Amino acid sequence: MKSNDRVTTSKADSSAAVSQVSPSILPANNLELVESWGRASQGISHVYRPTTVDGLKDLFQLARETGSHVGLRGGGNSYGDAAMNDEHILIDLRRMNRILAWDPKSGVVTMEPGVTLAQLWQYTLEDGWWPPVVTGTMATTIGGCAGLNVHGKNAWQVGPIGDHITSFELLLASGELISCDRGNNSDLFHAAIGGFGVLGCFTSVTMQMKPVYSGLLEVQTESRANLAEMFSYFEENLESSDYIVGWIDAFASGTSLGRGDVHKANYLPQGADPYPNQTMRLDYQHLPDTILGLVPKSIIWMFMRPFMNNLGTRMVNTAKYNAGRLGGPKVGRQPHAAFHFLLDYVPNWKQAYGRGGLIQYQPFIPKENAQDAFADILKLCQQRGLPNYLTVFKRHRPDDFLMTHGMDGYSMAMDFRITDRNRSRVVSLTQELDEIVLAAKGRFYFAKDSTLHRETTELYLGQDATEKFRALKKQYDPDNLLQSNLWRRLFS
């Protein structure tokens, strides 16, 4: 797919410094095909790979002498194009993935942003501490996920991985290396985690780590019968769980609207783990690689992609539904990657939904209107003809800041299957779905988002905070280097 024939639907556009000179003079053979986590959306960029800190400046000068500009890229999981810079300059930071440094007795850790949570938690757990926000994926990088100030199943408790972090070191597009903290430029340590990589470039990230007394936790799950039994759950849940989240069945319709299962967990308190050394150990955390012993999960992808229609995902999520009310509650106790990383077990899994990829849309809505609000959602869809085949119940808090999705409510996440005959149709939808969420006072998520529009945008963040936004990047990026396509589709 041509990078003009993305989900979104707002062209790229060069900024008047950068279109003076053609960016056609950079190397070609750094040339590569660049797809959006979801592979709904493809472009060709000048990838590089620095490993060093000069070695971002150098690409930073480079761009200046080429006329071109900068996107900043982590592992790649955002599912919209939030890490894509379409025929520029895009800088791969996996390579800038030491851990600079480490106190096992306060449970600080100082990183390169490339340093992914698989490479975090391995190298705390043992120590007796565990990263206090992740993705479900493992393979997101710190850059990544302060850059786009990611949630976890905890975030009503604990709030966004911004919560967390203590200071920064960041490169800004002049070359010169700024320190930020909440005391010590408090406007650019607010406004950059979130800012999804255009006001500078981590070169380094301070994070306070959670302490943990055992590899396990306590995982209870159940199934609920209706949207409002799912509600009623997490409220009186909220106070007495470290981790909840649900997962919705986005056909059921009628009296069993937004039926699903609830998965919750709590960390086990000290000496309630008669072997903590054991359940700490990283062998112990290993996700297995086949099914049964027999069945390796890498190509489990492939017997997934029958089922990737209307159809299938109908009878699928009735099945696991209903094995789900089967027996009533169940517990038990489950390692911590095993909680967490549920998008690690089936490697590859997204290629279930064959050539067009898949999008994610997101949004969050203040818990006086989240109900009301997702109910006429599910019904649109299905109204429309395009249940989504996958969808993540949570619950969150506000925080402070500047470009934050957080708030006192709820998010509903949605994959949507993209083909050929139904992209049209899947952006029309996406955009009454906003008209729902503005009505209902909700917010989004940079992250996941690939079709909102700059004027949706603009609605949900306030005036206040695009100006302020804006001020900051003409202040600390006056000519606009680094960019990406999502900063040109909402801001440029």
Ligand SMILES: Cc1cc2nc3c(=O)[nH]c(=O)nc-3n(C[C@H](O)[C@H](O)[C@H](O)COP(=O)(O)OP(=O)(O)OC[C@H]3O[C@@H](n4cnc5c(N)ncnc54)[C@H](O)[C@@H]3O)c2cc1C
Contents of the next structure:
Amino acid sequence: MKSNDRVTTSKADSSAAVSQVSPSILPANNLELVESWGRASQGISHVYRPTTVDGLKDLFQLARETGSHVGLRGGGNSYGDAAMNDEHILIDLRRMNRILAWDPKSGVVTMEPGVTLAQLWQYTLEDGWWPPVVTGTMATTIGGCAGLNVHGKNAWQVGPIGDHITSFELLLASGELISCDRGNNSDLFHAAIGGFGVLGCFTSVTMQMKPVYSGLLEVQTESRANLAEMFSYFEENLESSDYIVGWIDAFASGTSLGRGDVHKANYLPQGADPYPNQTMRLDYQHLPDTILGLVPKSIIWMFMRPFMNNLGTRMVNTAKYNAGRLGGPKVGRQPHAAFHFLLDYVPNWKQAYGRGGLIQYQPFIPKENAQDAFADILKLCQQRGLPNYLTVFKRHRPDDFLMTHGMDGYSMAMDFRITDRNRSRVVSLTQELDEIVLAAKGRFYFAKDSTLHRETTELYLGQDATEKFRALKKQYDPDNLLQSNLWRRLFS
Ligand SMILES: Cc1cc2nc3c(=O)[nH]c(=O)nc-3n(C[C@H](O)[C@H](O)[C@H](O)COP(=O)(O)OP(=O)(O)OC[C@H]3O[C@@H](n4cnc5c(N)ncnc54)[C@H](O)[C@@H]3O)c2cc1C
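Having looked at the form predicted on its own, could you now put up the form predicted together with this ligand?
Time for the whole complex; same chain goes first.
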């Protein structure tokens, strides 16, 4: 199956797909339409939602008996096809969502895989603990976060989430439950984290949380006039910051190429917050239901929709950038939830992208090559008439997970709107961008990918890593029971 097929599958195609589901004795009443988070690809799967490990084992057995494959899905927040398994069994793990053990003294938590980041921080914050790594939405599950080894706005400081997972239980395709940590089944530990759900299913994950002394962060926002300034800000502030994230106006060109805003945040030291008991309470962290106290958040995406074209987004970006410049740097205190989960302020914002949805492209480039490569990428998107609508810039560090996207470098996450008219042009553009990334010794990230090819994947991961991963797959899942659209597209 070619990568483009994933992006080009339309809703209209998928109703036809119901009748094409391979003949099996799987009951038809579990058939559901499943979308990538970005809604640019859809498929039909037999979806099951177990609540226990025994229930999971039964589904593995069902797959064997019916000649089906099993895909694993957490919150379904991967932009592409990592959590999709068209025409086969897809296990949605969100009902396995109990916190199994919590020690407020040590900050060690053990969770079922369907526990969301929202559940987790809401459970631990009043005891003075925050997840060491969080994604831009709190709807992700701990199983999905481990499955793709997610990173946060502090990735260069603390690495990906896998660096904080101390152990996990993995249900293998055989039905055997195996415990893994850094000393015990270490190969599997380092491959299943980031192993996109094809080596086994996490049934419990143990993680060390981060102590905090306030529900607030000290946040500073300022604008940067171009890409060079963006890079120098990051390099100068890395040591003194806990979090930094950049927003880039991908429409700006010439001497303003790469202009945007940077947001830096630091934890408050012990004693700096006079009312920590209040600020760490849930009601203090609650994201408001209305914007400006008037407009319900649930309908904001409708107001965004008319601007989701090149002209509209150019105008919005220019206004946002100029607003950021007005009055210079801004400093203030913000609740953790408000700083981290900005995207959750506007529920369903992806619907503003329209029927075709969006894809994200997030290359990671070593720091020596990043500025030139990102400049080339931004320019090429503009030349092709496909500037991306949301661009987020982060700093990373290397880690020791087999299928890692981490490196001593930068990433730039770019959202492309997909329409019937631009679909194939966007896919061709991503192939041109792949060349720039590979030439700069860069990497890609399965959580965001929809368009990579097998050859590109092998080139960036390297032959050693790919072969080692395939060997582990053969050892722990010789019959290829665990699969996904992404696995078939890039590995099988
Ligand atoms: C608005 C938004 C912001 C985001 N921000 C960030 C960010 O800041 N940083 C970042 O790194 N990513 C980010 N992402 C991507 C997202 O965090 C990842 O795709 C994450 O893996 C999604 O978690 P999920 O629970 O939704 O998992 P899913 O998308 O459902 O699944 C992810 C992968 O994990 C596997 N999996 C799921 N459960 C299990 C299990 N129990 N055992 C084994 N494998 C399993 C699946 O097969 C799949 O391959 C963002 C996504 C969105 C939509």
